[in-house]
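Form predicted alone, single chain, as structure tokens, below.
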Amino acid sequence: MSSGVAVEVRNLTKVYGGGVVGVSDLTFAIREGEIYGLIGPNGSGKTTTLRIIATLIKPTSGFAKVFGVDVVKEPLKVRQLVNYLPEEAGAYRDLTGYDFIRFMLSLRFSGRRLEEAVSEAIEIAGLGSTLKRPVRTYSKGMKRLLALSTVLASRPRLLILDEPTTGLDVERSIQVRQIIARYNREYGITVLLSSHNMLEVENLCHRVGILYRGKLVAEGSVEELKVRTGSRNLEEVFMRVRG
């Protein structure tokens, strides 16, 4: 793992219509070659941190970079370096599962190289002469794996996933951590995520961000929160550490 700063975040506060806070002075970095996991509970401000990392929404202080790069200032550049899987990742009903691949991948490669990503994604996604059906006709964990293996074939510098496993079963949800171990292990892609699988969270992740109320209020690798806190698992930590 390198130890350059892949994400930076500096007391980054997102307040939308009615005064509701997304996140309040946030902040933390996530180094290069890094899983890095954030778990909270629904409202904790997991998805406005990955959003405005992706440059979706702009936050109403302080920053966020992205190896050096403002989102905010630059978020075209940014959007280079980034691919993000939303929780709800839509797809285009009435193409096929062939024809989606490649269209998103062809937004970021051409040639002989869309072909490889093209290639690749479809080995990923697993779902054999499915692909030649359109979209419409597919179950939630396919059009999720179908979704995943876009992004993960993209190969960016940093992967943002929101609930990568949702959707699918237990035996898939297996396939697609080894998946996002592997292309972080192989390739070096620095992967942000989060999810309420706290298992999914301590098989994969480096380090770990504990959201409450928009506030980070632990972090750590697993075992170190465990030791802390005197936990068994995950679970127990952030039961303790949300008071």
Ligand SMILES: Nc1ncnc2c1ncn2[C@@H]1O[C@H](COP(=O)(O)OP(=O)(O)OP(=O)(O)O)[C@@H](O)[C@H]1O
Contents of the next structure:
Amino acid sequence: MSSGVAVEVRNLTKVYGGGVVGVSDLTFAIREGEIYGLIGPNGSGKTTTLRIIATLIKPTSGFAKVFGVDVVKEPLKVRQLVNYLPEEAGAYRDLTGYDFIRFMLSLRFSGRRLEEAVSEAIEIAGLGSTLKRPVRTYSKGMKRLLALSTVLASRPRLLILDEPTTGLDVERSIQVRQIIARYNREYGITVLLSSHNMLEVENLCHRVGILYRGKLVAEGSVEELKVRTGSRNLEEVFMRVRG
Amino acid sequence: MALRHLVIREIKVTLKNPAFIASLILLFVFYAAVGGVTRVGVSQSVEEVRKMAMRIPVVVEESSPLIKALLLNLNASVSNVKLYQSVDEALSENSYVVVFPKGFTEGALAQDMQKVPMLKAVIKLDSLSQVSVQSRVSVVQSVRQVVSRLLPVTLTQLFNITITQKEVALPDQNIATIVYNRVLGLTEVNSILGFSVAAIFVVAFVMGIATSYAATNTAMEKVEKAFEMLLAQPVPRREIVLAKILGSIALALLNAAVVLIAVLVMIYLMASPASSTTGNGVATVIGFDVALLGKNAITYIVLPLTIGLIYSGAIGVVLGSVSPDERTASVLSMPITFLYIGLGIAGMFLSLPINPVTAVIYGVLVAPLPYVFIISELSKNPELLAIGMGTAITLCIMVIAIAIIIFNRDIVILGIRLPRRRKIELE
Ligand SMILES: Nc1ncnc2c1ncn2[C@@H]1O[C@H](COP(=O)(O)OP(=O)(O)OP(=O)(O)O)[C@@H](O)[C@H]1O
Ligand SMILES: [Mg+2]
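With the form predicted alone in hand, show me what the form predicted in complex with the named molecule looks like.
Okay, now the whole complex, with that chain kicking things off.
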């Protein structure tokens, strides 16, 4: 396995019970240190792809490797390299935000490193004294920030973020994007994210893959895609490749 | 107008939940099964009793004209009386014997109304179950009734006197049972059975609590949307499963301890204004049972309880992991609790002899293991216990393995997919 590849997906197919096709014959690769964005309409297979790479569900056929480690054969090893923000991330209702951060990070770290990670997450969450309140009193965006902060603070080699800024206000979204970019730059963390926000993808992602009905219909840097389709922005690219 | 729609919605959402329908079916099947099994047991013992009553085996320890006349009357009015030289001889041919002990005649003739004629009885049991004990006791008691009825008639015949009716007595202390080649008083037998029912109930009850905690907490984690994040952490799924089982055990024990203390407090408070001895009464009953069964009584409960808790916790985790939400999980775990308690105790009321096959069944249910413990000790038959415990431990490990397998599969994330009639369009 060449050291420059963070994620390798080959002929990946997922058929759910009842014959619903999640993704079909998907092949793509993400280079180490890259921020890769998956975009596509609702039900196009973004979440399915991310869940497979995060070892939560198993592909029907094909394979996915993270830094050369097969997600089906060695899921535990992959989980050590990866952290995942689910599409709908919540937290335990009756724990405080602080307890949640501590619990999640204690599954990865201990001792001094744990304390550092907890402080880092508290800073990213930016929820102040709210962290001392039970999660059931949080707004939707606050819960999202809480989950996001623990995932980021764990500084995995690969971050998998399913619609990271959905539900966040404009200012918070910008902040989160800045943090993602900073973690990518400073710690060399590879990022795989999905999004419905074309502006976000255009500003943040080095490369983009466009999914349509479970198939990858276009891939490349935002500039490349614009040139190839003669579009002014990613939104136009999106509409054109969909055809 | 709106109310009608609201009410319809309330009912509809539950009726549309497949788990609810499944639980109703399960409950129905369960009660029908218990009824069917009990029917078999009862009809078996009714048949036995009918056979028993066809001949009355009697041993006379005191020969008096009164007893002779009484036996003649008994023979003429009810059924064949057969006299034996000894209890052993009688029991080699019959499953019970009525004994006219020394002092019967004196009791019958005494002017003192406090003195009554006493009978004795010995019952042979092939199994220690509620039904088999009760049915045999009812036969000897009905013999006593007939003797009681014949007594004044016989006295008139013999002495031409009419004396005030005296009841012939056959108290529990005068009934001995022979079971597994040992002699136990009826009171002892009843106390052993009572202890067994209580132990089975306690184990089954705590198991039910563990299952429902494990199931609802596992499903709750999904509803709270923290589950996917947890499963993406570098922790072996096996540890997540074990943590859930251990957590549910701790919660179930806490819950059960509070219930136990609350019940004791309730009994104490109910009893204290009237008399101060009832509180001690409870302790005496428990103490008596423990004394009777020896120091092992605690083991009889603790060991099955430990296995039962791990087993039921694992079952709960399995149920919770395939449930999409905690409502489904609780709907599924409710009938399971009924099964633990109902089937656990049902066996005791049947005349099911404990043999290797039933020991396996009791092992599957776990809760009746205290009963198996006692029987295997009384009958000096440790294989029965080994079979029961072995089955329980094997199943326990299997259920844990199933839970771990489920946690390593898509189903834990996607939930169980119930077949739908609706066709799903492709492409
Ligand atoms: N649990 C499931 N059971 C059956 N089919 C599913 C399941 N989850 C997803 N699918 C199907 O798989 C396909 C891809 O879904 P997926 O969630 O990956 O889409 P997505 O791109 O993330 O959509 P969105 O933008 O709405 O989040 C859809 O057709 C969906 O209906
Ligand atoms: Mg999605």
